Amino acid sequence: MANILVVDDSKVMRDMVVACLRGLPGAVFAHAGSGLEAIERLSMERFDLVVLDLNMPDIGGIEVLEFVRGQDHLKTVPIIVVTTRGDEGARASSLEAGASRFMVKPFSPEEILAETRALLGLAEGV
């Protein structure tokens, strides 16, 4: 089973990223609507992966992202961002600050699903 935390603003496109992931058998999704929010739950649940935009109003994901980098029991959880923002320089201070995928919004099922699992360490088909 897999705790995976989806951090967006947008409630379509938290709902969008776990209809995607509805394919991970036993994953388990909880939802962040802010950066702070994110941080909150990050400091008090254990999650085996989060799934975090960067565009945020209050705390934007690259501080997320050293926020989470920053705290020794949470250093090796895996972070994919997805973003509107295609840039090489948001790819670069994304991937700098800790991320460990970098997707850009369109993103297809398959590729957030392919990520999820690899990231999990799960097989094709598990």
Given for the second form:
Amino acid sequence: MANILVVDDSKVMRDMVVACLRGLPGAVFAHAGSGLEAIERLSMERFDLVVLDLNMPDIGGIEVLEFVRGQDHLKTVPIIVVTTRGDEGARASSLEAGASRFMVKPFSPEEILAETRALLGLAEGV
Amino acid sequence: MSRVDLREFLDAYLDEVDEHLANANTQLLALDAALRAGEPTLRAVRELFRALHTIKGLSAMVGVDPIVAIAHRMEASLRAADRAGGQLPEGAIDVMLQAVAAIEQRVRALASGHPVPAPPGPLLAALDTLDEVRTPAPVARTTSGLALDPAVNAKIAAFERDALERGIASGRRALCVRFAPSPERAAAGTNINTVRERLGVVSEIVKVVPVSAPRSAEAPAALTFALLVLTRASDEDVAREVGVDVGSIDVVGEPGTSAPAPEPAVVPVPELHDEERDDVQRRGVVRVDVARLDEALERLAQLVISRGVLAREIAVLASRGTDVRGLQIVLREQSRQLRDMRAAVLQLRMVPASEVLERVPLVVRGLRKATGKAVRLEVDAGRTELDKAVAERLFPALVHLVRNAVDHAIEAPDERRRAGKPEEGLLRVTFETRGTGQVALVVQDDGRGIDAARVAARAGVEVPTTDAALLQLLCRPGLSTRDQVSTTSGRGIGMDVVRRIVVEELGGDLSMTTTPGRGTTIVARVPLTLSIVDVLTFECGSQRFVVPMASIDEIIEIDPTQVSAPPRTGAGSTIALIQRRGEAVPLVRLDRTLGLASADPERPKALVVRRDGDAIAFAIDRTLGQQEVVVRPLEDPLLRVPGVTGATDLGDGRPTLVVDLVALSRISGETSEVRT
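Could I see the form predicted together with the partner chain next, after the form predicted on its own?
Complete assembly follows, chain above in first position.
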């Protein structure tokens, strides 16, 4: 079973991500609508993977990454950062802040599924 | 595994993009106001950027490229503005408003299933010129005036510090409220979202910083949130409202005690994706299709009917001498519960009236530019709520009233000066709840008032002696479209339209008070809720009717060779038989049933409905189309006709009857039995 936290202030976007990953065996999804909520949940619950948007109110994805990677028990949780075209500068800063993968919208359901499988150590087609 | 199609999210996408577009317009107006007042603009620039960035990302996911293109160019301009410390080139607001309107137009096309037009070239070109103009970023300042924890201080951007200082300068206190989340608190329903929400009620949240802490009894999650806020409330009030100890509140700055001379220093403006927002987010909100709520209401109506049956059965028992007192108590209780339940379902359709007013500043801004008049707009919806369907229908009337007020009622600055008035005219638009079940929209101006004598002269009638009579005159269709009247009367254009929406479509009423030289107030009272039905419009006997779509099984063409007179009925009967897929279905001449003149159409059609499972067809002249209408019950008992459930307005001011074909089939059935 894999616990996946999807962080985006857009509900439609969260729903789309969940729809893309629903095929993963035993995946359980949690939603966070803001960076603060994400940090709160990551501090209290165990997640196997995080899908994180960069552009959010209150605090953005980079700040979430910086905080999370500063916590001993969260240093290795896989985090896929998702952003929109035009944010090319964000790729470097995301990876520097500790993102495991970086994806640009629009991405296809297959792309995000493949990245997730790789990060969770699942074989193709599982 | 089945393939995921992201276009399935189109409805949800449309809803959410609407929200971001409304926010974009709000931010553009805030930006416009701040630019004119010389106030800081960075926050609005970033908020606007964020709205467009989200629109762009979502549009890319569902593959709406023209919207992606417009949002992308706007973003580039805003990025340049951000680099320039929030400065925008001359005319930028207008171009941006046009760009948002262009996105809205494409969203509407998408919503109605039309092809989405390519982005307009001139608009894109205009947007491109905006990011060429670069103003150097002004030197930001830091101060040592705020008593901030170093860990928090390191995370504060220059514009947030500036916001805190401005807040203090305007007489508020800056506080740091600490909240440590824990699984126990989360289980009890307290988390960072609820804390933000509650704190947002008593203060303005400037910034929230997560601070990692050694795991302890105070910080079981090894995490504390530091919320920096501006407030006029006392520490105790804030603590009580938020549900934290007073001990977890620190004063960061207070009016009169802080802010020593700021020392200039260049502070790098952080990247755009670090931007913050201070308003409380809407949380725990579920989007529901209105159709589902209607379905719930429908089920409830069935429950009310079965309760009626139960009441009758109990009455029968009572008439036979059974003691039914216990049952009657339960029955009364059930009635109350059903009423409450109905109110609760109707409540779900309510939206804040403030949403209706959201776009008014935009309308006034446009009018201000077009007329060159100075107008101060005040809007206030308080906590008034109204049915989404009422809100949508009322909006065009609201726009008419606002347009009239600015275009015609409020005088030009020099005219106002000569009349001894302030140059800036005042326009107030408010919503109030009136008693139960009604809401009042009030549009008030301090303009020239309406000259009854001139209106009367134009209309060629006697001068009305009361405001009510004057309003009636202004609402005469022929009159209000004549330009001259409106320019001399101060009001007039579209008043017939306003009256039609308020009185005929929504079943409300319209009133007016006007004082020459002092101004006019128009009040539109409308019901809080409506019943909305999907209907088919058709013509029969040269008259127009509507019938609920849900009651129609099929629409068929009448092939005269397939129609036969049924056995044992004489000529002149309203009933014949028509062959439909090998089955003989009774065909009723609706025109005769309703006592109308026969139109003898070239290609008659029939609407097939089911009565107790059996098909029955009604011959009509022709179908006109399908639409959503507001149905008003016929309240006058004299007008109560079997087979007619209500009246509606299709948009041309003529009442149209809503027919219930199933009920009509019973009537014509009885008729045929009498005849056989």
